[in-house]
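Have a look below at one chain only, the form predicted on its own, in structure tokens format.
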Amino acid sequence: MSYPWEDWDHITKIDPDKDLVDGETFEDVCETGTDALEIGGTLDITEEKMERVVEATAKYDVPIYQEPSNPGVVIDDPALDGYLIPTVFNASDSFWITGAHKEWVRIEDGLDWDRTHTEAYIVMNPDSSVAEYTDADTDQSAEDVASFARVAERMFGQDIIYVEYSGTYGDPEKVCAAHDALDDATLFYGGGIHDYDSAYEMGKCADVVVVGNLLHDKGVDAVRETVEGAKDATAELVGAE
């Protein structure tokens, strides 16, 4: 089976409990070339706040996924192409790994399985909010998040597998060792990703690139430059193949 995101390079996360830079709306996002936006965000969420982002940005031809942080504030609208459910790999409270997921299936409308999928976390700056909320263990090796990946691909089918430096640039060695630990699932990274040449580093070790805290900092031309590196190294990547 294949999935749309083995051809991105490229996603922008959007926050909804955060606002954009003065005077760029949602169709600046969509224009910056980024593959998909991710709607989500850690704290202080609401359906209300999704809805708000999802019905800006459904006019564009750009994919939509909701990455809920809890039950919640799953939203069902037709202009979502997916779920990105999030399933901590290294969380130590074990709420974060299928708890939370037990209470999702439990939707009263039931979930839609055929627009749902989960991210297999790796989550590694320990001053994160991300961490901090679900008990994350971060002091990891190079070696011990190659396993985290290993584990996640083979043992639990994970098609996704997200490290994740949220607010912090990451160790490009730990990043390419669970690219490199990977058969067929995409490698999606996250973490503090802020010009050309930092999405150009990690686009030569993640499949993926997502820009998150950038958007709402520093704005969409910020978040273009972002889409050049990650999209010039993987062009780089295929031409050495």
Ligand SMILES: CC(C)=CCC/C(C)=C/CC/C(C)=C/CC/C(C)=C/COP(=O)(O)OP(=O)(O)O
Contents of the next structure:
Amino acid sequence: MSYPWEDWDHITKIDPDKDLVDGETFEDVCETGTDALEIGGTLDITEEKMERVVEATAKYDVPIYQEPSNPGVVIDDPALDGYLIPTVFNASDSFWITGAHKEWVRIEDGLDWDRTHTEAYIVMNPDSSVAEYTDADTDQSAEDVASFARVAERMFGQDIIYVEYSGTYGDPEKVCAAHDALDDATLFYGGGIHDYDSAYEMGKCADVVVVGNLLHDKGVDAVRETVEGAKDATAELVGAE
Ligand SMILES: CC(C)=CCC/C(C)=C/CC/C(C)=C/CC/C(C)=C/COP(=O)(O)OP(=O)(O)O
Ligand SMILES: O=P(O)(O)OC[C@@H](O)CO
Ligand SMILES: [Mg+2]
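Taking the form predicted on its own as the starting point, write out the structure of the form predicted in complex with the named molecule.
In what comes next, the whole complex appears, and the chain from above leads the way.
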């Protein structure tokens, strides 16, 4: 089975609780060259805020995926290409591994399984909201991260492994270790990507880099630079094969 993210280099993550930079529009976001939009955040997300972003982005030619942080914010909108449902492999509370998922399946009838996919998160920044929220054990060596990645792919059949440093730039050695541990799964990296060089460096390790805060803090020109960094990293890797 092949999946769209196998061809992506760059995702822009839009936090529905945050504004775009003054004067910028969702059309500008879609014109950065990013391969997909992921809509989600950890704090203060509501269905209404989600709907607003989906409505504003649906008419452009970039795929849009909802990334819900809890079952209560999932929206049913045909404009969505799909749902990327996190599961946190290093959460201390099993609610964030399978518990929330069980609740979701219990309360919703008729889930659209064809559009529902999971992301196996390894949460690495202890100061992020997502680490606090899921009580993640972020003290993981490169070997630990690689082992989590391998477990996620080989034992739990995950197609997306996500090394998450939300809010801070991570350790490329750990991200590369995760990549080396995978056979076919796609490695997402997110956290602190802020310019061409950081996107290029992480793009050399991860298959897809995810850019979040930069969009809301610095705007679309800064995001475009990260798209270029991520694409150049992939082009060089392909050229070297
Ligand atoms: C079963 C369903 C439908 C949902 C459960 C989904 C789970 C397990 C969520 C766990 C938390 C998680 C991994 C959320 C994804 C979104 C994310 C990482 C947002 C970024 O978080 P931060 O940047 O730390 O938060 P803020 O930007 O909101 O401060
Ligand atoms: O906001 P930043 O630090 O870019 O992180 C992106 C994303 O991985 C957050 O879930
Ligand atoms: Mg954030």
